[in-house]
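Single chain ahead, by itself, as structure tokens, in the form predicted together with the partner chain.
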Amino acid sequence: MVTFVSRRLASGVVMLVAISFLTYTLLFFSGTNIARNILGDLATEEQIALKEAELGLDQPLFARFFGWAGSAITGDLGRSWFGSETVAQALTNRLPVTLTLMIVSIVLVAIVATLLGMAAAVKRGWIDRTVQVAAVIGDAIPGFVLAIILVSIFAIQLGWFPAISSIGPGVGADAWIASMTLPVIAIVINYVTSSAQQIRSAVLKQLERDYVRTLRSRGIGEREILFKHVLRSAAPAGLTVLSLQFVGLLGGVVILEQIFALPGMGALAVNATTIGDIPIVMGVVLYTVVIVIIVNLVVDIVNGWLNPKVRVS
């Protein structure tokens, strides 16, 4: 096992460094202009000529990119280049908001979705229909749709939720309760139905293997070969349908936090892009690749201690 994860490290490692160099060189290339965007039409070529050595843009790509790297490992990642925080502020900041939102929201798709799947696979008929429709209606329905018909609903029209985040400094945990609950919502029925249909089918899978009939045929209880049994062998399929759509997700909040207003990393993201602030999108492409390796390496193990197999190969 050991070996194992610090194989499963060390490749984290070597795809920490391509991304970074990948992302720092392509945004070598497209922000050319940065310091033309922060000083505005107006601006003299002295005035562009003194920005740019401010922020090392006169600098040669690898120069700077070796700088930012050197700086990066000692976890310093700088300052962003438009706003008043340091990178790593921004980020601890805004990193709390994301995670809750995301972690709740997967949890949730998981017990939900396992429980749709194996009722599906068990029971068929009219759940197992519908867990079908509805998998290819949740897939084909944006998240973001999804959340502007519950803002509309429950936030204008009954005011039961804010129709925009008051997650704050020194809020309750009542604030952060009311802010997540309709973005949770939309995300749940937007992931819980694909991950249901994916949990159907290896139940299904299972219930064919002769194990099944061999447990059944010794007496053992339907509900025990189903929980213990079944769901073992399963569970890596769920797992991994989960991890990716735990990987997607970090896609899928950006636009979610934008129509909330939580002060989350995807609203950071897209401003950062937007605007070109490298050091920030680089904070923000750094910590989301440290998220995908976690979350690959979680699910490796938790893997390997369902299927002894997976460790040896």
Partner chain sequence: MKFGHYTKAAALVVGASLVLAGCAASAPAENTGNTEAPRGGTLTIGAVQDVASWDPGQAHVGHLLQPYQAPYDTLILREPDGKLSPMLATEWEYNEDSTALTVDLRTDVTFSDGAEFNAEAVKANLEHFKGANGRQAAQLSSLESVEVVDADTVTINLAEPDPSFTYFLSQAAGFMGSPESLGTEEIKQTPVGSGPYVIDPAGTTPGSQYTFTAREDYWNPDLQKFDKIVFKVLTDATARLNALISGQVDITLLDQRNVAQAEGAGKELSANQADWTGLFLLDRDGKLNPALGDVRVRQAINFAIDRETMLEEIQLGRGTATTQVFGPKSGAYVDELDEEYPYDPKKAKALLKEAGYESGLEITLPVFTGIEAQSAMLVQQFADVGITLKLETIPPANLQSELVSGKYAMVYFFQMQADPWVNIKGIIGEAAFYNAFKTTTPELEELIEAVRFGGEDSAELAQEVNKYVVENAWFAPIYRLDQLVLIDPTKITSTPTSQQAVPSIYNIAPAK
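The form predicted on its own is what I want next, because the block you gave corresponds to the form predicted together with the partner chain; please supply it.
The text that comes after this line covers the one chain and nothing more.
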């Protein structure tokens, strides 16, 4: 298991370096006149040249990237070019909002999808047909459309939830729950049906295996077979789907945070990219890749624990 985890960590580090360099290269060639954006239209050419030298914009690509990477390794991600706060402060203030939204949503998706998928595979009939039809509908409707519908009905017409987030410094749990409810519901509706469909297929395959017939011939109860043996064997397929959805959700929350005015990393990334705040953009990219690496590592470890063949694949 140690070798297995070491290989996954090494591949994660390679991915982190590659994505960081690619992002930095794209920002380098973006052509944005950052110094003029900071100083304004009235700045002279001399002032712009001085500002570019101060920010290191006059240096070649590799010198700038390795300078940033060297500081990042020590934990210093720099300071926003358009504000007074450091990158670490900006990300730390917004990361809890994004992580809360994603973790709560994916946990609910996992629980509901597992129950629906198992019920569809075991009971079949109308439950199975409903899950399959809902999976098609869920895939066809984009998450932001669901979000707009939920806001129109439950925030604007009924007034049950705030249309705009009330999350801020020092707010209580009530504000968090009220602001997170509609975004979480939008994500769960959008993701749960396709996950349930995948879990249903995995459970069906396991129910047709010889070991299930052997367990039944020994008089073992259906509930024990289902939850102790079938679910464990079908879990890797479900975990893989959920991990892919979690990674895809990192992009989806950017739109949801804009719709619900949530002060998360998605909104921060959009604003920073628009004005060319490279330290903030690189910080968001770095944190996002690290989250993806951690999620994939946890899924790989759980899959390796459930299925030892994965460790040598």
